[in-house]
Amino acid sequence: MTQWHPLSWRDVPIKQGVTYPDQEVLDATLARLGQLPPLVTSWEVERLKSQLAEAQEGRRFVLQGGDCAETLDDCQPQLISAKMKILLQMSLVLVHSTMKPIVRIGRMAGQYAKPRSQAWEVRQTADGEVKLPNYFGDLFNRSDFTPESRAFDPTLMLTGYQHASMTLNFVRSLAHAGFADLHHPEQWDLDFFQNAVLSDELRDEYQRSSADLSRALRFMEAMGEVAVDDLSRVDFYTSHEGLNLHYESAQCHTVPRRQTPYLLTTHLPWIGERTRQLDHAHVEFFRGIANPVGVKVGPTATVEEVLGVVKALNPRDEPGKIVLITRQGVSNVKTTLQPLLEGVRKSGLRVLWIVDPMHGNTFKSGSGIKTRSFDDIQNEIAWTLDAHEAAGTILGGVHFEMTGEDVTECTGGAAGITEDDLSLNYATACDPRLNYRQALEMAFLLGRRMRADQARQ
């Protein structure tokens, strides 16, 4: 390891970088980003690392949820307050089931960067085969197919620091302000409940859990618990992928009182499963920053790979600093989680596990469509479940790709969506998201889950 400073990064090898055309207009847009005031502070984020060291613990759980990839032009109210009605509606059916605090964390705010599994794309247009750069996401380049819209340009980075900022500041009045409505499951749109493909069982324990929700609710309304006010004033952090380390290291500051820098992008960056190679840059810098800071960890990690990355990243130890993100897919998660699990467990290193039950199991529909199955994204949940509980570990949290629209993206679920219905409102700017109805039903179906584990305990 070489010695850190913001830009340390810069001397070694990159995954997903880009290079940009004209270097003094990316030298002036990250100096006067270094100028602008941060986005979150770092009391915030201290507070969100002593309770992800909670939920290390069992002692609270983590919901994080958002878009693959935010837009600039999704920077919109309805928008934002759809996929914050969701989280919350959420964490309110998981913080019945579990009776644990939940920590809502939005992919939000900044998630304007996408990885790519190829830095072109071709295409066959009218005056024959053109090749473009790939469209990493609004803080790279655009996605209109075209030589300007894909050049990648420096000042996005502005734009979207720009944009961000204007989210969190309405993400703030959301959660401070309260949507007074959101502790009332009497008035949520629960009609998917009545569709054909459940059984009548699953059908009543739905029913049954959001009549419990709203009678207790309402309880310790009339009571006078201060609780109750708390649900629609609640903590909410952001996160996203820290993909352009020029946007990230503009915004890496030391504050008073404090030695270790602070990345002010966000509350909780995370390193995708493409870039956490040990030598390499993304670990270089989010080495070096007070943050907790996630790691995907995808069905082909080893053992010592992870292990690795989270001595790299949390030399001390520290609790609620190491988020371990597992994306094994459904195909591979009762064979390649458990032996994962257990060798972290056996090293005694401090980490939160969570799963991201939607990058394994993306796959193309019959016309080409790309999407995901409900009962994968359940299945893999319910699988790691088991995983953990046989190799002695905890889960912590789920981390979903989700929209408060009502968007036909992924199959499956109560709300029956086939292949055939894919093309009916396919929104995403990447991959497939599970929409309101979706996102809202497997928050019913990890309570019961979590509350039968409890049961059991």
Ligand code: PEP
Second form
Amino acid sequence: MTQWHPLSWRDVPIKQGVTYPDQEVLDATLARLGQLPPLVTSWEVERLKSQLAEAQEGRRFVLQGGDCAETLDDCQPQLISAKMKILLQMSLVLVHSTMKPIVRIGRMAGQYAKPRSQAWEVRQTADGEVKLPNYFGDLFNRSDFTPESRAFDPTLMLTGYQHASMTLNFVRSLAHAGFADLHHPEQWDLDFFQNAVLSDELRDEYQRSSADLSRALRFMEAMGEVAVDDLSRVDFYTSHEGLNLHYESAQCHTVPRRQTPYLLTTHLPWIGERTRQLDHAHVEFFRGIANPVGVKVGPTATVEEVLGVVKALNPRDEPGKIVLITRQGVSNVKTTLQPLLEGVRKSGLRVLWIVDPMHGNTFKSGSGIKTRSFDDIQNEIAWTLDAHEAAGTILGGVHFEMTGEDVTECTGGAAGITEDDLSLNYATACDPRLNYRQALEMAFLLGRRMRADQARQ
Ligand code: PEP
Ligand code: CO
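Could you please show the structure of the form predicted in complex with the ligand, as a counterpart to the form predicted on its own just displayed?
Entire complex below, previous chain first.
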């Protein structure tokens, strides 16, 4: 291996790299970006790492979620608070069912860079066939299908950083000022469970759980102000795919009294399924930073590949450092996951396992819309839990693409979204997300399964 430094990634091959047209503008942008105050601090990063270390041992559970592609336009108070609200509500449901502290991590405040299967997009227009660079997220280019929008623009990194900062500023205020309505689950939008096509058993269970939650929270309120205060000040961490290494390396700094440099754009960066090659740029960059690092693990990943990346990123086997995010897909998970879990367990290396039940389950509806089914997502989680049980490993968290809005992007769930409904409010800039109701229902179902598992042990 080469000697690591924040730009050593430029000396090895890169996947999903883009070429900026104007080197001078790129250099000036990166110089400015590197001077700006950080979005996160090393103390917060270390605190998250210690919580992830506890999740590795089954003493906490991680809830990571947010948009597939956050956009600059998403930097609006209602959208940000709706995302926070659904994450907090889901986390309360999970606290209630697992009796474990939940680590809340948003895919937000910087989730602006998207890997793409195709570098180019071809569309039929009035002028005939037009071929333009694909949309790689608002950190690289813009989504409109015009040559100007699709050109890679380095100044978007500065704009993106500023929007991430404004988003995080609001998130921090909300997390510290408290969401009063969190204490009153009866006000949550649970009415749809009344009307949805559900078995009586499931409906009763939802009602019982939300009544229980209400009682538990009122009990804590009645205990006095300290409890209320603690409840309304929650920890909240950010994460994003560290795809744009120009952006990430500009905010990679050595901070006083610490040896290893920190990435200060986010608490938890992750390496995507398409960029986790051992000898390529993304692993090279992320092996040098102190932050915990996520790695997506798809169905073709071998034990050898995964162990290679884990050792490169965490040579000292530090606890809480590596988060393996499995996204096998519902049709593979029963056969592919257990051997991976066993291979990693046998190595003795410390990792936190999380399931992303979204990215292996994307398909096109009859009318050609990209979607995911609630049942597939739920089954991938259930079968992932089965695989962990069989392998003697611990599932320490879940990773969802979801939103606080009432969108129609994934089918199914108690709200009964069908393929015909998808075009009603299909708003994602990239992959289909669970909407508010589907996300909350998913948390109830996951909580029910985990509680049943705990009761058996
Ligand atoms: C994502 O999480 O948005 C993503 C692109 O995932 P993956 O790398 O697992 O395909
Ligand atoms: Co996605």
